[in-house]
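The chain that follows stands alone, in the form predicted alone, written as structure tokens.
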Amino acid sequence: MEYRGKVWVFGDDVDTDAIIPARYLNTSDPGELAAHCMEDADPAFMVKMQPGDMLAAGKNFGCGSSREHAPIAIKAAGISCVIAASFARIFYRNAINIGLPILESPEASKALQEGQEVQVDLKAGTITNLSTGEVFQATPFPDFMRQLMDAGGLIPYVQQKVAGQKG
């Protein structure tokens, strides 16, 4: 699967409270969560970003609490992919479970600048900065994990598998 969009850059240690502030955790509605995505990190983020855009960040993206609300807010906001130097372990797993494509690439994380156009090839694990021509390699996901993300997450993946066994 390939994604293309403008990149929005954040720094190191972006925690789940910056991604979706705790004051909005009284709902699990993806649309409501999306409306407040990255609000404490950049109050104007949801006004500026467009569906299909991407996030780039430094190390330890998604640290903090283990809530699923953070990757749900990002995905529901229309962010197509998150690129970071590294991810907090629980955020990483939660993102995959809900079908949010994420890629670890310290090199891309350092080089990408806000507003640049980026293309991601999830199968190859490549990140192409279309503004500069630079290509970065991330560790590609195994087929199973890509299928999970392509299906939209763990639950849709299992539903497809169960439906396929019935037919």
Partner chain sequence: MGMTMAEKILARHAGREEVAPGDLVLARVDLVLGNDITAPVAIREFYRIGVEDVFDRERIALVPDHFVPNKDIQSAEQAKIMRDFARKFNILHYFEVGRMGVEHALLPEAGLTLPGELIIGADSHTCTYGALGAFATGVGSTDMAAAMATGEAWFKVPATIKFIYRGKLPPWVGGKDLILHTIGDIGVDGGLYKALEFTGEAIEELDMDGRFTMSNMAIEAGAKAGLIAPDATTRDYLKGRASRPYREAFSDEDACYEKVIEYDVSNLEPQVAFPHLPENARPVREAGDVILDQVIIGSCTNGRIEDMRAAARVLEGKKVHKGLRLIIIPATQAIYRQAIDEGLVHTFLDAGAAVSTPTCGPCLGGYMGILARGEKALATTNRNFVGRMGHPESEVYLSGPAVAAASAVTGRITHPEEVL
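Complement to the form predicted alone: the form predicted together with the partner chain:
Next comes a single chain, given without company.
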């Protein structure tokens, strides 16, 4: 799977309240959540971004709450993938479970600058900065995570398993 888009850069410890403030959690509709994506980190983000764009951030992206609304909002906003130096544990798990592509690369996180064109090859785990030509290798996913992603997320994976038990 390959993605290409412009990158928006955020700092360390971007928390789930910044990604989707709790005042909007009285709905679980992906479209309504997307309208407020990253609002408390950058109020103009949804006006500026284009579908297909990417997020790049520092360490501990998605820290705080377990709200799956955070990766749902990012995915529904049309962000193609998130690159960070590291991810908070629950966000990492949630992103894989719902099929939001994420890549962990401290090097890319440090090098990427806002507005640069980036190409991501999810299978190879490579991040190419098209503006500079630099190529970064992301931390590989454990095999099980790859199986989950190949299945399309946790629900299709469990569906397959449940169907297997019935048959």
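All of these numbers come straight from a predicted model, not from anything done at the bench. Numbering follows the first chain given and starts at 1. In this text, rigid core is short for the largest set of C-alphas that superpose within 1.5 Å between two forms.
Check your understanding: Would you say residue 14 moves its Cα by 2 Å or more between the two forms, aligning on the core?
Key -> Stays below the 2 Å threshold, so no.
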